[in-house]
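A single chain, nothing else alongside it, follows as structure tokens in the form predicted alone.
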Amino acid sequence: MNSADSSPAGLAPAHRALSLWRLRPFVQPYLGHLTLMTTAALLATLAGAVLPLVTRQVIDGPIRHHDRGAVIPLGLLALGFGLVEAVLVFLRRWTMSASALRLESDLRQALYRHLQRMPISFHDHWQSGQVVARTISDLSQIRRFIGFGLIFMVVNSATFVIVGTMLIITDPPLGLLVLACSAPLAWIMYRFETGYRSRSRRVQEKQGDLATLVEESSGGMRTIKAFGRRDLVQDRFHDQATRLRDLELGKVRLLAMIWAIVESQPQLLLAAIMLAGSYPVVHGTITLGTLVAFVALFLLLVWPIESMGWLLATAQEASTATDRVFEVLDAEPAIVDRPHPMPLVRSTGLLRFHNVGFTYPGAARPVLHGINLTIEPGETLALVGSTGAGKTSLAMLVPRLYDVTSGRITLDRHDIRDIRLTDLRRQVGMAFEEPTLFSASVRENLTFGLAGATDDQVAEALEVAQAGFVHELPWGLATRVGEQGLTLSGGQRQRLALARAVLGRPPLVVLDDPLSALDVHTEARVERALRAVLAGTTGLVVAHRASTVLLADRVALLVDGTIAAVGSHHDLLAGDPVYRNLLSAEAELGAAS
């Protein structure tokens, strides 16, 4: 599985930067609600910069001279700039907010898309945790960022750069003391990106492991209660829950040293300004006044230093989500469209296999080789084997869960790789041994592949799946059958799967071993109505059972990945022993059980 840190943990700014970086085609929409948040918050720091100056005028001027007259037009002057930095916050909070979220959407959306794209080999190796993390957790860190630590790094960073310059200019030797004593700080920041980097990663990785953990177990809740494990996957998420939060504890006492060094720099450093300033007061050198506009000054760079720590650490985190988002974005699907795919609006049903060669993605062996199959129009064919022959694989091949390796299928005699790829699925009406249902109605499962099916159509499949069990559910077609259907039994389950690939009447059906939770009684009147199906359509029949088999025209023996013969049942029972032994095999498991 895939969640392991693939990228280096002790990463510098340059590299923070380049990851950010590579979120601008999703801001680039954004950019005028960026711009207006970070000009509103700019405006709002020099809205906020200019009282301090307006209050050395009252200082020195008024108060100095006891003229009470001109308190009322520098008082006014302060409250309007204070007004103006109100609705300026205003203004930056409120375009934060609205802007920032559907950033967030926008890259849930994409990402949601994207792995939509991915082939079935990719969802093999990923943990659904990891997936879910950065769909959730990690999108949100990013917004978190972009909305906010962004904005703020450009606006502290333009305070510190307006601010000083004011400091300087209203005291040179204090304003120079300030900017000698902040040197040190930026590099123990620097420092500090490097350590909190490698923290953040390793959280965001565990938390996606957890997740894993949680999902899996709330899965297998009927399979932990049956063998009585409870204690032992609750050892397992106490282990996992322990590593997450002693590294989230590693972050937290990083944070608070340097939370702890940034907000006593700024403390120490006003008690200096006041004890140096004092003494040019007293003897005259600088006025009153000037020392109170400095200290409110001052007081102006408060915030952002003591608020350097946390958006630094928002940055990395964002940094570092944005790199584990791209590791999916970065993925290129495998299975897609060639240039100028060739549409198929109802095909014929005409299916051949030549010379194809199959083999996992990171396999050593191929799973089938020199797979050479002819299905007419109408014909239905089954495909019997060993377990491990290949059955279920060469039936993915046919809607292009995976693509071959060697040799090509043809539909139509049509690469269905020159197919647009939609319309190839539409085509093909599948079925898995295990069913997937999702947690939705049972009509809304049913009509997954057909999304305008007909009443009448759905009472058809219903009729031929033997799914009738349905009307007799709480709510009829509207009950929801839970998250992987697991308010239904295996059966039942199994014959919404058939009823959802042979709804619509596709030209072709794949089923992959479809009757195996089924009882002989429910099966055979499947199979009749099944039969009827059949006879109108191509079909590929993945088969356990000699019931089953006898739903198909011919037979093709899969031994070792490859065609080893091709018949009826009849004549492959009469004449290949290798057949006759395997059918006789599996009759007798079904006899046992």
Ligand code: CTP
Given for the second form:
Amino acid sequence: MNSADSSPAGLAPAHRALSLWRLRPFVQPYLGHLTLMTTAALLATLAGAVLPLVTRQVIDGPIRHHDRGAVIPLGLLALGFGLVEAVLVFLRRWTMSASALRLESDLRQALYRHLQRMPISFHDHWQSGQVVARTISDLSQIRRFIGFGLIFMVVNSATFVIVGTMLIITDPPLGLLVLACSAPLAWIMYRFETGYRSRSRRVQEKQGDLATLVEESSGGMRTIKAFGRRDLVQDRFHDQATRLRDLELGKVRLLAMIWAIVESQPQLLLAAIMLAGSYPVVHGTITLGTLVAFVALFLLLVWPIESMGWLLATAQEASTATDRVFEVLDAEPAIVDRPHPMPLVRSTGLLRFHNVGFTYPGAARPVLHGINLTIEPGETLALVGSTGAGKTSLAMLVPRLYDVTSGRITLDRHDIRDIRLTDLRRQVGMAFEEPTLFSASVRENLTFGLAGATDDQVAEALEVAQAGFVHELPWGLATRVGEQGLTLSGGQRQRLALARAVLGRPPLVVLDDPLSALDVHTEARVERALRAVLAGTTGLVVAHRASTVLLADRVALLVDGTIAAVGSHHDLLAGDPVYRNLLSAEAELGAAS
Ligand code: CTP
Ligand code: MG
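Can you give me the structure for the form predicted in complex with the ligand, which would complement the form predicted alone we have just seen?
Now the complete complex, all chains and molecules, led by this one.
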């Protein structure tokens, strides 16, 4: 997944250009603005480049001939160009960041939108930290390049061409000398870039790994503390953090080396110009003004030369970041609508599994195979099986959180893959084993799947789930829960998740072990209320206890990924030893109720 650098090292610059080229659609809306800014920067450079020429006129004209009067117009001209340059620089600086920030935000939203469209199987395989690093730090790197690096690359290249030409025109022999001495620099830059590429990629990978570690440990803080393994986690983090530091240091070393080479280059060249330039002045073949102009022009090249290493590094990082971002964007959302999906307003609730098989992506063995089941409209089917039998997997197939890998599931006799996905999911109310609450109010959490729910619907759902406790929270339904809010108990969370699933009475309810975290009294009350809800809808309920099983009309026993038996609770209890074994602890309880 996190494919390392696979392109041959020598192709780095080409690869970089190709990667960055992929940002095209995102840059498009700001192209006008960027062009304007680049033009402003170019004009500023040009205005700056004119100054040495004016200087030459001043030295060779008025100064040489002691003509004070002529200095004033030339001085004013220089002042004018200086002012133009200042205004243009200000304009560019002022507007430069705006486009880049907007572009970053666009990309980030596109990425997030794409992540939302990806099936669960994608998230199973991607470390969350890698996804976080890509949506946060990689995108900032791209922004830095587009908002700053890109413009300067264009401007600096243009400066090289313009000033280089002017140098040759001003004094051909000296100009050619400067050009000849610059050639090795280009070669060094090229070598530098290939080395920098693989290093920056490794650093970015490592940042993702580190983000994953932080995320996991903050999520698993209770486990870490309860087992007293703070030092273990600490050590692991220390290892990774140190490795990141070493990688970064390697990068810095390379950058420092290139800085040293690049920094010394202009000084050496300047010395060469002075030496080579003083002879013709002394011998009168060129004027003093020409030499001064030449040096002044050359000084314009110092910053572009010095910044080249840094700019290439920024470009390189942005290109790596682009690769990483597009690795996510290129992943095809596997579960999507077919070309002409069937709309479905309200299903009758007839759910069928036709010889369904399912293998997790990348797994060797199927989790489910040969599943044949029919749940009639209004019927409730309990799904019982030992842990790891595939109950959750089967439940997730219904709203297409995963797609079957063989056979088909039909709703109202239509293959669920033909039904418009949003419609399908609106038919199914689902509660998971581990209920997730978002950082939002209780009400927002409840109406997550039904944004326009009325107060009556919310009250009814809370009643069914016996979640009246929400009214006793400090701000009632407006209380914030989830990571940034009040922490609820496992049972409370489960009841909210249950209320969310039954809100608006969807025609199909899929409950994955909905009562596991409830105490006996609450469980009895939730069961009574659930019975009322399930009476009106089709239900698929994963159950571990006899008391939950009794909510259902029929029971399906899942053994090793396939349906071993279907029947009433009492029939199975009497006739199936596996079933009896599974529910034995509660068998008496079940018989008694
Ligand atoms: N599995 C998998 N990849 C996943 C989820 C599950 O390979 N993303 C595998 C598990 O390792 C397990 C099998 O699928 O062997 C069935 O998992 P599951 O359907 O979750 O089992 P349940 O019957 O729901 O088990 P439990 O009662 O413990 O919830
Ligand atoms: Mg499960």
